[in-house]
Amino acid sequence: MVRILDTTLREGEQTPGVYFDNHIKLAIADILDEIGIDIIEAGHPVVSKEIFEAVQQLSAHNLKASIGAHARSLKQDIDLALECNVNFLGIFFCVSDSRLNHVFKKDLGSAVDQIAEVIAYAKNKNPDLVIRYTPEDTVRSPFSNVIEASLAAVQAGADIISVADTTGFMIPGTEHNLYDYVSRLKETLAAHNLFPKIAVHCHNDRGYALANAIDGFRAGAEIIDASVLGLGERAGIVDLAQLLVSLKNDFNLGNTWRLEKLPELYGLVSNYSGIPIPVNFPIIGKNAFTHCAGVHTHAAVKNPLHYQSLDPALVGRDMHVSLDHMSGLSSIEWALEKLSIQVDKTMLLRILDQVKSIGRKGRIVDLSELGHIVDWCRKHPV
């Protein structure tokens, strides 16, 4: 069974301008827990006193989800994370030759020794701690370097190896794809008689984060990282709602996930992050289950599946029809039925004409205004 790690509170706060006060972090975590998220990555404690306190508070909040902290391969980071009483710790260190040489001034052997030492240190401090090691920018680093670091990490006590597509480099169907990468990684580790869980962390720089995550899952990854609205560095990462709906609807997983809580979660995160939900955003966007063109609405009113591949009830939503310049008679009939209003054919055509006229001004008529239009048409017969 795949496990979901939500990193809205850690990766999400790396979105420029996004910061959540601790009471909002708690509210977000509560809804994530209600949905059934397995791991909530609460933050990187060394970054600030406020983040340290937030991670500590979430760890003490008695959620069903595991609470995780983020840490560099440094003992000071480990100590702070352990002070927060987390039960999940993500440790990262790159193994790219160019970054090791030009940024850290280390060779691979020294880096691997540091990774193993820090992981063993954390495991010795808390044997029950679940540790994830991430070779940062995994997929663009030499595979032999990734394997050397991963073997040392697992032997030192790491439970999970995370494949990080840090720059959104991977593209399904090309030679650089996550399905082949995860498959090769698992096979190579198994050949050394090591079987850590594999996680995937996919950035969306080129728009393939969700597709790459699904590729990783199909290859056997047991943990997938995501965030609300796909928040994160640059173009962000995998969007949580899209991931959960795909896994549940298309791969028949997660029957206990309470997806009807997603709109509430997204409203909360959008409000306090200052990042609006795009109207055309899949699953959660205002227009995701709204039909506009007359041909579409005529068919959708009879059977929504004619123009929907998902039942909006899955995420606690309903189908809607937009009333504007594209509307047809079926749209007006649908809306009037919602208002329990009956009119004859002549009146129906007058109402449609008024709606189209308003729509040509760039406005959408909501149900409340439609009621006023009906009253006006009745009081002002032709």
Ligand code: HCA
Given for the second form:
Amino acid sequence: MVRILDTTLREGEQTPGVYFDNHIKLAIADILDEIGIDIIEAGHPVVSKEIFEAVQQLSAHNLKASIGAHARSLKQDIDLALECNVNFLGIFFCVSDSRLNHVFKKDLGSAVDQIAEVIAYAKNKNPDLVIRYTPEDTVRSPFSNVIEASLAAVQAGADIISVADTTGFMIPGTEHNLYDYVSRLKETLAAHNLFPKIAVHCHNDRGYALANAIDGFRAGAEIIDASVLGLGERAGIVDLAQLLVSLKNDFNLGNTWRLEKLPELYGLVSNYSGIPIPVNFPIIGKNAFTHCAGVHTHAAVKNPLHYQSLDPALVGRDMHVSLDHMSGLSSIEWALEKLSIQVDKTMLLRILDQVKSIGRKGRIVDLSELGHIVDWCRKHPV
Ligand code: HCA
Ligand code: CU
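Since the structure above is the form predicted alone, I would like to see how the form predicted together with 3-hydroxy-3-carboxy-adipic acid (HCA) looks, so please show that one next.
Full complex below, order starting with the chain above.
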């Protein structure tokens, strides 16, 4: 069974300029919970007093979802996370020799000891805590280092190993693909008789985050990270709506997910992050189910699936037809039917003409303006 981890409140807040007040964090978490998200990564408590309080407040809020804190591999981070009473703890530390040497002045052996020590410490303080260990930049680090750190982490009490594609490096079908990576990681750990759950955390630097996450899932990853609008460092990570819709529509998962809540969630996050939803954003964008050119509209009004591979009802949306310079007679007929207006063929052509001329000015006619156009045409017969 796949589990979804939403990290809008942690990774998403690492988007330049994005900050959610604690009452907004609560509102976001509430909708994530209603949708059926399994784990809400609520923040990194060490960053600020406000984030510490937000994580603490969300933990006390009795959501169905697990509430997670993010922590470096340091005792002070673990203590603060434990004080928040979270039931999920994500601990990360890099394992590449060059980064360890240059940034932390450490060798792999002492890094691995430190990872094992903090995990054992956290598990000892709260045996019910679900612990995830992430070798940061997993996929570009030496595989043997990832294995050494993961074995130590699991033996110390980690339940989940997360494969982080921290820089969006993986590409399906190439030598560096997540399907092979997750398969190899699982096999190698299994050979040591260790069977932690595998998570995937995919960044979108080259636009492959969702494809990589699906690749990892197909190879047996059981936890997938995502965020609303894919918010996160640089180009962000996997978009939550696209992930959920793919898993439900194409992999027949998540039958209890309430995907019709997604537009409300995206509206909330967009509003308070100040990040607009692009009109052509899949699933949620204003135009995601809107048909424009006359040829398309002609076929789509007969059956939307002629030009859609998804049913918008899946996310509580409807098909729509745009009225502009590309419109055809079918577009106007579709719109007039919505307004319960009947006209003869001559009038229909006049209305179409008027709509097209407005469209050529770069404007879209909405249904209420169409009503005014009909009115005007009726009062000014040719
Ligand atoms: C970070 C990096 C991270 C960590 C992921 C994780 C990544 O912002 O700390 O802890 O699972 O992409 O590697 O987001
Ligand atoms: Cu990340």
